[in-house]
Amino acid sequence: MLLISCPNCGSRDETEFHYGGQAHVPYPENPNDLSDREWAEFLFYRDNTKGAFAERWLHSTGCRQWFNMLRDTVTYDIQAVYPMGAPRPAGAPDALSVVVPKRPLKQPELIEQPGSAPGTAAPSTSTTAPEGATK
């Protein structure tokens, strides 16, 4: 469980809060001028960053006030809590500055077929369903 520090009530258990999505998403100045695609992008497209991410939260069973939180999406560490309308804290790390090392791709396991020369096996491809599975 996360221990979230509400700016109005202090530290509380995460079960008292509701997630409200990405913070700092500006409302379009002229929504009537948007195409269907632009309107859909405003409504449904959000960042999905790895690392520091600005979120909106509602203290639903406490003060019932909205606030912003800067949280690491990998470690769940809460880096900052700040009121609605305030800019993202200046000292907070940016999600784009987080470097994620690339892992090498896993090579397929080779299975030697009876009668084949060593080193010429094909990648394993099983066509049988696991026991208990239905078709």
Given for the second form:
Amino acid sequence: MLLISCPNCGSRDETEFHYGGQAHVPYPENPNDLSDREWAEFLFYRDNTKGAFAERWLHSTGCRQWFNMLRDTVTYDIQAVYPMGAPRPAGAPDALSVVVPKRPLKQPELIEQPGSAPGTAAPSTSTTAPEGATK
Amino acid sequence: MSTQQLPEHPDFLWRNPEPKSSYDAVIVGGGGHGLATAYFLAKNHGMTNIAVLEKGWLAGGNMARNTTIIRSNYLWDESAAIYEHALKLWEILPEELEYDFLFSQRGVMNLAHTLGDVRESIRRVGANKLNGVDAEWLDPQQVKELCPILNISDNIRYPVMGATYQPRAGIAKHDHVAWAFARKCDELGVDIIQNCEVTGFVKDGNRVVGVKTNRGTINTEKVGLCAAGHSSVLAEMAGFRLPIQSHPLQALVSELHEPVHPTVVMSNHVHVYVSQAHKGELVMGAGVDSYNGYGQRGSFHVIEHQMAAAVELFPIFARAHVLRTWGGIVDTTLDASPIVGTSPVDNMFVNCGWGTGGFKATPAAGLTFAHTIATGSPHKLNQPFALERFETGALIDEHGAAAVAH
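The structure above corresponds to the form predicted alone; please give the structure of the form predicted together with the partner chain next.
And the full complex, kicking off with our chain again.
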């Protein structure tokens, strides 16, 4: 069972969440211009990374907000949680790296935990989907 | 059923050769599909200067982790054709391979728990009959007669409203299936090379001409990928993408019990499938973990869920103890159908995307994939399962149609 830190609600069991697959897949800029091949890519092809993978999760039985997560698909270590629309955190290990050392969350990605010392975490105050949430 | 004597533990059934510097064809993946492919390449197409490369030990991936169910009661014509061909091969393979891997045609039941299930099931029985697949619709009383330990009363959340039944379906000893293929491959001259991990491919333009491994580079004219959950990783090495997502799929067995379960019961709605192995373990599985994963393990709530479903359907399981649980990595596609055919790289062929249902297809996957590799074009059975279907839109959507979720 994964223990997932929702940016709004804190750590909760995986069973409260819904998986949304690969993050950062933009809707086509000009859908009418797409070839069949490009539509196939958009509809059916997603990265299937072995290693650090940026993916979307929905806290479906909590705040019902989407967020992004960087998770290792081999060790299942959660390496970062960050808002929809934000870029993938820099310095993340490359795809296909099989052994990823466990790292503490970096400052901008920290989630406020109940009881954590003030000032050690950047609290997330937004409860609505941020701009660019569809990406 | 389990009074039958198990075969003796085998002696070494195949050589462990050093890789040669070149082969006519190299199969990546020494599981059921890779071994079956090599067998049919040698037997049907006379290609014996070939190698099967396995990064771990023979048949130690999904071939060692599946729940061994064999059936062909799929809804769509394309699926029924290839799975029924597989079932017909299962019926003759023990003799052909000269190895009794205990293919037990004890029947498979797919339960219906809702009016929607009932309609889908009766429709599927009709479709199966038109495709020459044995299928019948059972009312709850007939279900009870075939499998007395099933609870068909109204006092459960999703009462059993009937079931489809395929009498020719069943289970087989998966390890013995792999060993049977491996021994025949070896006899035919195929090199089975274990502990040989592919690290890259050598290409001349867009044509593959070699395989890089941790035991050196092997030149080859043709490459067939049979790597299940790792297909995407190999495709990326070769420079193309596959429409596949790898997920953990878990299963479990109980401790050994007296024979209590005479058939195979699958329920898509409460989601569990259960049989009793020849030795006596209750073997169960259900759906994939939701997230992508290469870890060969999943989350425990998935196990809890399938056990809850099993106990509701089979009250006598309530006191059974779990002996072990495990996970494999399954290669799922968005239409829940496999990809068997050519790839964007010349002379490289792909057999993947079988998701949670690849074991039952092993002989037909091998037969059609061998045909594709040997001739360069698909067999009529795997033609509809080409990679191009995601571009043309001719999907074979077995989601919810294939009797159980894939």
